[in-house]
Amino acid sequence: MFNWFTPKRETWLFRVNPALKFIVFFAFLIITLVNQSLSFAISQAILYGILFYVFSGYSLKKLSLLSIPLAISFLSTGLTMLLFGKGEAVIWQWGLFKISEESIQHALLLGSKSLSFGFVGFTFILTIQPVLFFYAMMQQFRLPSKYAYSFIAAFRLIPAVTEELQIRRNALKVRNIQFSKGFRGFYERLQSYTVPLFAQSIRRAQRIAVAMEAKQYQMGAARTYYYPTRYTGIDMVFLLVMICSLSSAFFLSIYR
């Protein structure tokens, strides 16, 4: 599965501090958010677009299958925008359908928003190592490491949770076990998966937290990081970039 995340070439985007990378991305979703002019909201999906089909260094492939769900936001937004939305200059109505000059606009922009918090949001996961990114919120924001290590030991026990599901999956069907139909047949389903399950990962946190102790954890202490990370030039590059190209696509939205 995470093989799937891995790049076809790594952009200059891999290169930025995670943390930066992850404010400055915040800052574009919430100028997205209040912004309610429609042309500065198209040109806000251009330049995100960009970042994600040029510069997050995928497939083609992959791109395209994460499209799939920008596009369904997208429609779906937009047509229900469009079709009940409300306004004065009616062009066409039919029954509760009524789409206006107004309802047209608006849904512009609530599908233009749609696509821009997907491609930020794609961009962002898309160009960053989680681990690297809590070591960086730790040390450039000071995040309590109680909360940054608790999220890193969950996304590594992600892979061992998913080969014990596969595992108990081939257990039971070498027992030839063979459970009910209906809503009976997902409770039997549900029991048989989660209680071992659950089982097990209370036992994987417990082995975690005896590691812990034995490598001196302690909460608050001054630490230091497997994994150093700090500001370079390449991150001064990219917010001079990012600050450039949205104020071009603000005045480019006001001066067309």
The other form holds:
Amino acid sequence: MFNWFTPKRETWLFRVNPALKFIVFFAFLIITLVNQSLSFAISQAILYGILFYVFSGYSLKKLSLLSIPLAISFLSTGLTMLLFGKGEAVIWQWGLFKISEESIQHALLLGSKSLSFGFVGFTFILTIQPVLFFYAMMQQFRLPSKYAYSFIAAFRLIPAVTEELQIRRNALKVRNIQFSKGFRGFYERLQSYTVPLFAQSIRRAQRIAVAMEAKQYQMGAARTYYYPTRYTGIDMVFLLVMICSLSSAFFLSIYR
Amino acid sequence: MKKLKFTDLLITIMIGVVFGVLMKFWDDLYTVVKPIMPVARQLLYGMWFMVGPFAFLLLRKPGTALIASIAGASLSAFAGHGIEVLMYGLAQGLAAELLFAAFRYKRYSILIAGLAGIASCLASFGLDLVYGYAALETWALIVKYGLRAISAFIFTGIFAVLIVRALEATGVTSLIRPVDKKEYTMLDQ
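Previous: the form predicted on its own; requested now: the form predicted in complex with its partner chain:
First the chain shown before, then all remaining chains and molecules of the complex.
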């Protein structure tokens, strides 16, 4: 599973400080979210698409595999808006379904937004190492170490949680558990999975916390780091390139 | 009010992570309910608001709803739901947190937990509005978000409280919550 995330080549994006990259990409997401202009949304989607397809450093096969969910989300967000969206200039109507010029515009806007989100998100996830990201958050952005280490520890337990979930699922299957219909059934399902899972995870988390404190992990104490992260020249380049390309996408969409 | 200890923090984040994993698998249920999709989909949506209120009901300390919500969202983001869920997690967690804060973190009833879910629902509606999802016909809007709010109340209020009670019965909560004064006085008798 984790092997899957080894890139074909390490592009310059890999050498950017992960915390800085996160802040910049998160700002991109917020810009994408609040933007209401269709042409800017499309030019943003193209810009982030270039980031994803050219600079993530993964093979075309993997990139196209990852594009499938992106295409689905583009279609699904767009289609609902296309069929049920508000609009005066009706082009086609059949029962509750109604396509109008406005709803086409809106569908395209939504679709481009969801594409942008997908491209930015994947580019970020494909080009960072999670542990280094948290180290950089502590060192460059002063995130208290208790949060960073809790996140790292909890993320390390994901495989255990997934395995437990599978075991529980099989156990319920073997015992041929039948759930009721309707909401009651959902509750039964939820309860039969969550209660053992949470009980186990809480115990485990508590034991880890006790062990860490026993090994002199202190909240709020000044500390040194095994992996030092810092800003380098490439960060400056990254910032400049990102600001320039976003603003050129903006101006291109205005003065087309 | 009690501050978060390291144990509390780790457990809170762990809850977020477990919910993240569960939400990944919860998608399977969507396929089960496919024939009645649009309505059932919204009625199951409440699961996505559960994590913050659930963590608060369990730990009963300030900050837990927000932190668990962010943790759950960041796991979902890494698990392929897309990084925009981080924004939703942040907004939903913050809304639930503010609601609990409004009651000075002293109320843990079904009603308050359910209201926290509805607050999360409102926050996600606000984000949807900015995103552009909300440019639907008015009837579609009311049906969609009405069902979602009902589902939020059921999941974060009723289901979360019931599951926390079931967990209390397992005895695992004694690891988290400080011992009551009542229990000390019982020792004296």
